[in-house]
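One chain comes next, on its own, written out as structure tokens in the form predicted on its own.
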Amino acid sequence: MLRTMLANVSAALAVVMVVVSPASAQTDPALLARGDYLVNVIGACGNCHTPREKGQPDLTKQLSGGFQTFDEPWFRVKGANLTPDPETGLGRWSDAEIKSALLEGKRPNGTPIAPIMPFPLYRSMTPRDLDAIVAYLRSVPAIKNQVQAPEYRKEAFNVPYPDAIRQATDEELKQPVKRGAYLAALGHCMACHARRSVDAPPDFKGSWGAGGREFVSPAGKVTAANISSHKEKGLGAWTDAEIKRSLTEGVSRDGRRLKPPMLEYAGYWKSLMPEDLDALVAWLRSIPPIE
């Protein structure tokens, strides 16, 4: 009878452990801060998935779907819900599936996400930068708030993974370029300054840096500048600062304000670390000068 009651004790604390330690995970703070950050600081979610009111994000529905549409020659959608409401947003999704449609690009039953989401720029993602995220998502409060279906027009999309992206190591992210160029890929740089058109998906090769890409909003039509280190058409001559500021705080280096979508991202950007700010900078030196 011992025997019997000890063996079912023991199996009982097995499920425990089973159960707890996924959550402890979830609710570690380190964890859980680096999450914040990657989602609202460097990744600049926010500005697909969180609803605006009077042109300003609304943070009492951060994260519950976009307010805009992005309507290319391949598919209309828009930014999905990232809270965990059971349904309309990841409740029911595992970690596993979470993951997968960062890295991947697959919804759990198996169907394409549009490549608006920039995740062949994310597969350079560590696992425990994989696992904060998740994390931090698990955290935030669920709203419901049902986005509209995707609508995917042609043939499935072929989306060019960049060939110099792959997970980084640790030990990689202490180098300050390859810091940098970690750092851009989760802040999907090259989404627009690597793409010379709508019409046509990034091109991770012969464009990479060039920009070209135009943008129509309220605030007018907008053109993805070159951030290459080319000295005249690109950031070759700009200083340190100048770059920093334009990251940060959306002015260019004449003085003038910068057009969204930039404009957007420096709101974000501008609680980057200051170790961040300059692997950025170094990155961007980096980049080989393209005309």
Second form
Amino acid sequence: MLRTMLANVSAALAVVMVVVSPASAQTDPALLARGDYLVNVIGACGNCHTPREKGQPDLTKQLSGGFQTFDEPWFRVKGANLTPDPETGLGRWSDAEIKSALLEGKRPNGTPIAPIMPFPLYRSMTPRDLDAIVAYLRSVPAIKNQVQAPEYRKEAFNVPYPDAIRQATDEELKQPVKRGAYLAALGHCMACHARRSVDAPPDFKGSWGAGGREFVSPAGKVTAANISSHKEKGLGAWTDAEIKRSLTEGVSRDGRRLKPPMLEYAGYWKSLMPEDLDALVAWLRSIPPIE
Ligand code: HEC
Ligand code: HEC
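Compare with the form predicted on its own: the form predicted together with heme C (HEC):
Following is the full complex, with the preceding chain placed first.
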């Protein structure tokens, strides 16, 4: 009897503690640092979720909603407000609900999230990395910003990604090629570097790394490059240093400045850890040559 009473009291205290202490104060700093790295470096979430000021990400409004509108035959959407604001951000979402958005592309109210958000590639995330992202998102300043509501033009999206992507293990992340593949999924390289057309989803069968997605921006029209190990058409003849420079500085092999959107990602990937850059190179070299 006394035991149950004590258990009830401590359960009640636990509830109170969870409610009153901000998430950041009780979160392990290593987990937060990992979340910061996943969100702000390899994941480049801000590239779609942070507003811009004069062409640059406005870090005073970090993660409070994207600057661009993705207008596709299936949907017209903007990057959501990921800050802890209860009305316009993720403040009222549970950890499990945030993870379900990241892994399954579903919101708490059941509506699907347009697959321009690369959630199908995020299915590879380890449980610790999912926890890290959630912890980090809860630690950023809450900003009230009502993002324009999504418009869905077809009932079901053709989620254009391979089903084979499954959750990675910490053991696999110690092997350079697998670690590189994992980072590439978070960096969603194949959302752009696989063949696709405006009204068709990417074709991953035989085009993994072939490039081909087109982008039009004020900088002009640009096609995502072939990043397979093909000697002439891909990265086969590039040195490791040249590949790393393209990712971290947005410069091609011949010194040409890469165009957006690739250029913008360099602003995030310039902070990649050396072992992660090595792993990405190892993975890129493992992609069979494609014409
Ligand atoms: C290529 C652009 C892009 C990238 C990169 C991206 N997102 Fe998104 N995300 C979107 C868009 C667009 C939406 C809204 C889609 C819609 O309304 O159907 C979205 C929606 C979400 C949602 C659902 C929120 C809501 O209120 O509906 C979450 C959570 C989310 N993203 C988290 C992340 C995280 C965390 C990262 C980085 C690991 C990330 N996103 C990277 C484009 C992106
Ligand atoms: C949002 C789309 C997008 C994403 C995501 C993306 N890229 Fe790119 N990438 C491009 C485009 C477009 C170009 C071509 C830019 C140009 O030619 O100016 C490019 C160019 C490159 C180049 C230079 C190739 C050359 O011949 O100059 C490399 C290397 C590269 N990407 C690797 C990657 C890797 C690795 C990832 C993931 C970690 C990635 N990209 C993610 C769109 C993207």
